[in-house]
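In the form predicted alone, a lone chain appears below as structure tokens.
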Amino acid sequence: MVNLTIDGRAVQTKKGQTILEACDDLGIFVPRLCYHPALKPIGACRICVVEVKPGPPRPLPACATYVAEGQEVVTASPKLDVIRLELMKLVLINHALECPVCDKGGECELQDLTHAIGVPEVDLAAVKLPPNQDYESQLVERHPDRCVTCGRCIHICRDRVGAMAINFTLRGYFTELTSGAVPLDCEFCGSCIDICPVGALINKQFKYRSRAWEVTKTEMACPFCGGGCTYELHVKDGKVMRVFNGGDKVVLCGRGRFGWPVVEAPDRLKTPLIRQDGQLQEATWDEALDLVAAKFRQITEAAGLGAIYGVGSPRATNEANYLFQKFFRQGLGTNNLDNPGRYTYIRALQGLAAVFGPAQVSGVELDPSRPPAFTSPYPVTDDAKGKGFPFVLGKIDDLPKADVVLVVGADVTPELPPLGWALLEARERDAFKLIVANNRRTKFDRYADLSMRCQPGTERLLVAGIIKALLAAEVTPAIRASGVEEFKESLKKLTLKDVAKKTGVEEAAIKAAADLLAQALAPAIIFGAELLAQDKGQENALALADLFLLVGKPGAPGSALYPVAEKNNTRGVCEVGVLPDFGPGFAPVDKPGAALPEVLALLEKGDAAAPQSLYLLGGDLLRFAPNHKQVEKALKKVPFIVVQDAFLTETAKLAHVVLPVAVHAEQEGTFISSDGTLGYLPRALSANGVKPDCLIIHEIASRMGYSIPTGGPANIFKDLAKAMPLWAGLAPKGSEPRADFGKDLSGQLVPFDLDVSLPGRRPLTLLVGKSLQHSGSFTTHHPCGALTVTPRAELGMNPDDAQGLGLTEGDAAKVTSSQGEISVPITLNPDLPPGLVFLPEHFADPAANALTLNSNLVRVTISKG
């Protein structure tokens, strides 16, 4: 602790800290403009200054300058009265006086500064400055003649969000905030209008709805990607007014910010639907859940209880999916059920699991009083202890922490942004290095340490390079490991010339990264969906996880593994139960039911075995799935389908019952984040008709004589958190597993398949991937943000690709596979390598997938369309 006077009170502040955070920590008022929690101290408006001695005679920033022993600090006198006077009339001299039309009016700090500092009038007179306002640009309009020159926008579009797409022009009194005399092309996250003390930044989904006093704030969890942000939901009149975010983090994605409007969306489904004479028509809710109920039972009778098949969702809460595999476990008695995470996040945890083990916890008991709602009754004690894979998986709070970051096989920004933002984050530390793996040039290859480029589908193979030179150089296992020698003989006929020829990645290269993970206090390593949803993707993950074995200090904070769940709660529908061969907490089932790909191909094939009902909640089986063909062949051979989802998706219009639900909104429960982080749904709208899954799922197990939890989505909670040992000590915003488990790691080096060749003769490779400003397909309607940005399909090809094609940008192309063809308008695109090209997956027109057959990895030829 540092000793110091303020205002003549003796103080203890904590070392490190600036004047302003020992006054705020202390409740000293100090005058600011220019200072966010969120960013590092900028200095710019000099209204914080503040009396300092021994010091120089002139005040300075309390923002900048660092509390010391025995320092005197003055924080109000006639002296700094004048020159905060000052300061804020030069700030007004030129600012628009137009409070009443401004959308910041009522929550604006240079209104809530002037008035507690007092100024009278500004009798200062100068040149008038135009005004250049932007309306051109997309979700954000821009005021420069509003602007104060704090320099908060800049400062987090380059330092936090990594986007660089604002910055000042000119000097001094002609100062303007500018994106070159252009309309803004970025990121679209809008991070720099809720940090912007004033209108000079204004939200165009917000403009002239609402004022701030005016609206109801619900804090909430993000509905769309695994990221586990919270924000504030601003409502008025029953209706969603922006999504706010102004708190000490301030960052949010584009989708984030944005995508608030599929609440409102034209065509979300408001009555329930029956297929009737071939079509679907409308139907009251006691119809359709009496018919699911009935062909249910039908079903049962005739072909058994293993005959209906249920795929949970990754967008339905963890209620919600509880009680989804309690009505298969404990009313229809089967394990035939999965989940989307199937094609991409369960191979994460498959291969996690070969090396790590099962999850498995000891040492903590039931707690016989009544926790808080959404809280674990097993509190965290001394003699709890974890083992397995869930205990090598990372915390993005924690990232920053690790001094060298491994990013394999994804596009991290738009599989998971706050996993970005924590590598901006890490790179202001001297020693962090960062190393790239990937087919194509990202956002985070301009911040590489090292990049390594390598041809599609070979990462499995660079990795494999990267763990023969780590034993080369008689690297031992950083966590205690069996299988060493078996592991060694698997790769004896490995040569790192042979990986450099096949991977396209230099021997030194690989070198390079082997020597630097060898040296690693805090190795961390982050693989996304891209890579996971290669067809060999459980054997991707399998080769990180030994890596990590090799490498990993899980004792450090921010070494760990960061596989990418992308959706809201895609590692929540996992961690509940919603798997053929686990239950909640992953416990082993007695008798595994059959994984959703099989199901698929027994329905293609019309096997005695397929099962004779499909009930979906949520989950666009033919947008996700790879293998369009299949599964469009498969659906249409199912008796009896029931989908319950918000929209009438390609997979709903197939249904023969549709019902459907509530949205994030509109809802209460939990979501579990990529990182284990427990996101708090509140309901902060009216339903209108429409009804939570939670309720959908209990009505129809009513109807059919089966009892399972009901009470709200509190009480489902409780039952789901006491089969849980796993989320000992979790509660709201909370993490698990707790970092105070006991860690009792091992694991066993095991061989993985070193064939990364892909099938095909075509001239070019297809990559199926994620698009920044989409979620899904939950983004993809009607009028939500993400469109104004991102309104369609687009093939991603390199310029010389194209030209070599006959191709210009916007041409219609025809892409052509062993599976399919479609028509897609391309754009160029020079971070794609010659001979890839890339297809967003989340649109429905054209469906990307009608392209693949068991991987995002696809041969195809491309001509004019």
Second form
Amino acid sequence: MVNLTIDGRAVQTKKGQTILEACDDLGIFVPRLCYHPALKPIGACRICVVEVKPGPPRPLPACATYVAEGQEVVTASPKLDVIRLELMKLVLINHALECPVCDKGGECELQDLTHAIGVPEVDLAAVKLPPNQDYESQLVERHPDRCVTCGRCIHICRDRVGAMAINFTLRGYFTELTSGAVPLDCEFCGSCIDICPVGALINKQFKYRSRAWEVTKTEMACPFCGGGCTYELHVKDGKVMRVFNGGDKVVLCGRGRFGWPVVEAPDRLKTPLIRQDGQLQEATWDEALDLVAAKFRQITEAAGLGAIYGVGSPRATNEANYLFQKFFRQGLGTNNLDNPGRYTYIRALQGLAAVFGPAQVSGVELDPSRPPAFTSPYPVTDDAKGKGFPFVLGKIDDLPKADVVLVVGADVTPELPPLGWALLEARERDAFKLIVANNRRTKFDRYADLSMRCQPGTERLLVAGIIKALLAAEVTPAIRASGVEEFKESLKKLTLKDVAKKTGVEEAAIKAAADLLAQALAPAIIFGAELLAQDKGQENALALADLFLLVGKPGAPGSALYPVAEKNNTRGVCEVGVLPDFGPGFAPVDKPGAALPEVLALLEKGDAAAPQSLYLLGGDLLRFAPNHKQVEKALKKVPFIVVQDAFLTETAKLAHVVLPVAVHAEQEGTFISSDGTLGYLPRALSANGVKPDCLIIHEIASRMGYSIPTGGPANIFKDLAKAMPLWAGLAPKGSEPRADFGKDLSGQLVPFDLDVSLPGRRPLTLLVGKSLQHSGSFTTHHPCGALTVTPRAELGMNPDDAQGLGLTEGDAAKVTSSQGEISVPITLNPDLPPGLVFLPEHFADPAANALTLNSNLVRVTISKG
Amino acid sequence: MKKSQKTIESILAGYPRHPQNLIGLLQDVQAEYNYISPEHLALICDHVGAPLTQAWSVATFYKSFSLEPRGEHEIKVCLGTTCHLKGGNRLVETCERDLGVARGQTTEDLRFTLDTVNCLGSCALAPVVMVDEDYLGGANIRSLKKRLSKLE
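Okay, that is the form predicted alone; can I get the form predicted in complex with its partner chain now?
Let's see the whole complex now, leading with the same chain.
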């Protein structure tokens, strides 16, 4: 602690704080314009000047001066008042006084400051600068004439988002905010809008729709990826006005900030649909629910309780998914259910479980007192010990504490934007080293200390090469590891030369990566859904788990594995037990049911053991499961399909009953983010005739005579959390930080498959992956803001490849694989190496999975047309 | 105009790919082409790995960079206090009339760029005009016209 006096008051502050931070903690108001807690001090406006003794004979900026022992600070004096008044007048000379029509009116920091400092009039004059507004850019509107050149937007864009899309042009009085050339070409995250103290950067979705004071604000978890961000939803007259993220963090991605209009999409389902005479017809809720219950009863009576197969949803809340598994386990009494994470995230969990063992929690006891809503009834005590794979998964907030991060098979920002921001934060430390191993150049290659470009699909072999180099250097694992000898044996025939040849990464780079990891005090490994969606995704996860067992230091904060759980509740749907082999909290079940891919194969074959009915909680299988043709054939053979979704998806079109559900803020519930934090979604909008998932499941269950808990999401959560010692200490994000379990980790090195060949002889490799602006298919419905930036699927291609094929930007290309053929416009992308083409997975047309077989990589031929 | 112009590729090849080389490259391109075209700016950014906005910011910050084509010859008429008193304004007006451009502009044939400066630090020679790298001291309309005609 540091002792000093501020305005004559003796105070104690934390060491390393700035005077401004100390004043904020103590409740002493110091005027400021450019300072923002989300950023490092900028020191541009000088309005926060204070007098400091001992110090130079001039006032110092409080935002950039650190507290020191024995300091005397004066934050208000006639001298300082004169300086601040003069500075404010200078700012106001050229500020367009458009407050009545400016969107910022009412929440404008310049308005507030002018009032606080009491600027009576601006008796200075200078040349008026041209306004140079930018009305052309998408989503963001720029008014340089309202800019106070504080530099916040530039700093957040550069330091926190890493886009560096805006900067100042010219200098002195003529300084102006610019993107170089109109219009903006950036990530369209809109973080600059919310950090702007004035109305120089405007959200086009919000413009002229409401005044700042007219809205009702609700803080909630973002439903557009597994990042677990929270933001404020601003609602007026029952309509969403905007998504806003003030507070200390500000940064959101484009999906989160501009994606909300999907709630108002005209193509959303409003009433239940029932198939009659081959057509889906509108029906009442009672008709639809009665039909579902009657049909389910009929099918179970005829073909047994296991004849209904359930597919949970990574979009739906924990509560809905929990009820869903309860409906199957307690109601029907089967384990015939799964979730679409089977094709990605579950593979990561399986790989990690093989190495680090199953989830085990000990020393956790139920607290007899009533916990607050949506809080686990198990407190974390000193005895609490965790074992097994959930405890090697990292928290995003801890990632900046890691000193070496290995990114394998992930374009980090599109996969999970908050993970990218955490990497940028980690970079601020000098000791931090970043290793990136991808098949193409991504945003983070620019920041990488070691950037390896491997052949598509050879990531696992590259990891094997790194492990081999580590074993050769006789690294001793920090975690208790068994099976070392057998493991060494399995890699005996592998040579680094061979790895270098097959992966295309130089031997020296592999060794350098191994060195960095071996010397790391807190290494972390990030791998994306892109890596997990390969046919041997589980082997990929296994290889990385082995690597982490060798080099990981789980005692050090930040040293962990970070597999990407792509959707808002991909991790939650697994944890609450929508799995054929595990119940809530990964508790093993007696008679495991069949996994989703097996069921689809059975259905396609017309096997007698195949289910007679599918109950799909969202999850557009036709769009996201690989091998479109097989899935379509399988689904067409099911006698009765029930789909709960907000949109008439490709899968829903094949259904017999479609039940429209509430999305986003129309329902209450919780999500588990990719890093295991609990996001709380309060209800802020009316559901307009559609029902939340929970209610629908409950109504079907009660019509079938099953008793499952009810009383709203809070009650369901209570029931759920009681079954989950794994969630001990869990509370909604933003409340008290969750105390950490003691970790008792040990692992077994498990040999993995070294065969990375990709079948087929076609000349190009297609990668089906993620787009920055989209999350699943949810964001592909008008008027979602994400569609303004990325309106359609385009096939990314290396310019040389395109030239060789006689194709130019925007040309239609015919893409053929062994599975099918699609036509798609191409876009030239020099980040892709020759031989690799990239197609985003999100769009219905063209269906990327019409080309795939069992992996997101497939060999293709491309021709004009 | 110089006979052989270095290609942009050969200029780029002279610098390692690092953002710290941004200003050096901008200077070389400015010297070679008398201005930095948008295409060249983009190529430089790609080469050094700096975002376009940063290059834009740097190029507009320094007076010695121009993003618009500049003339082959640069005429800088001093309008500092002494030169102003000694009739510097008349010299600028003469140039404007003769060249058919306003101060700060470039002739259409890209031969001359006319600029004014606030002080060349040669007040004893006032009024001063700088033609390319040469100082023309004690200038008057006749000597200035003579100097310019030599260039043609």
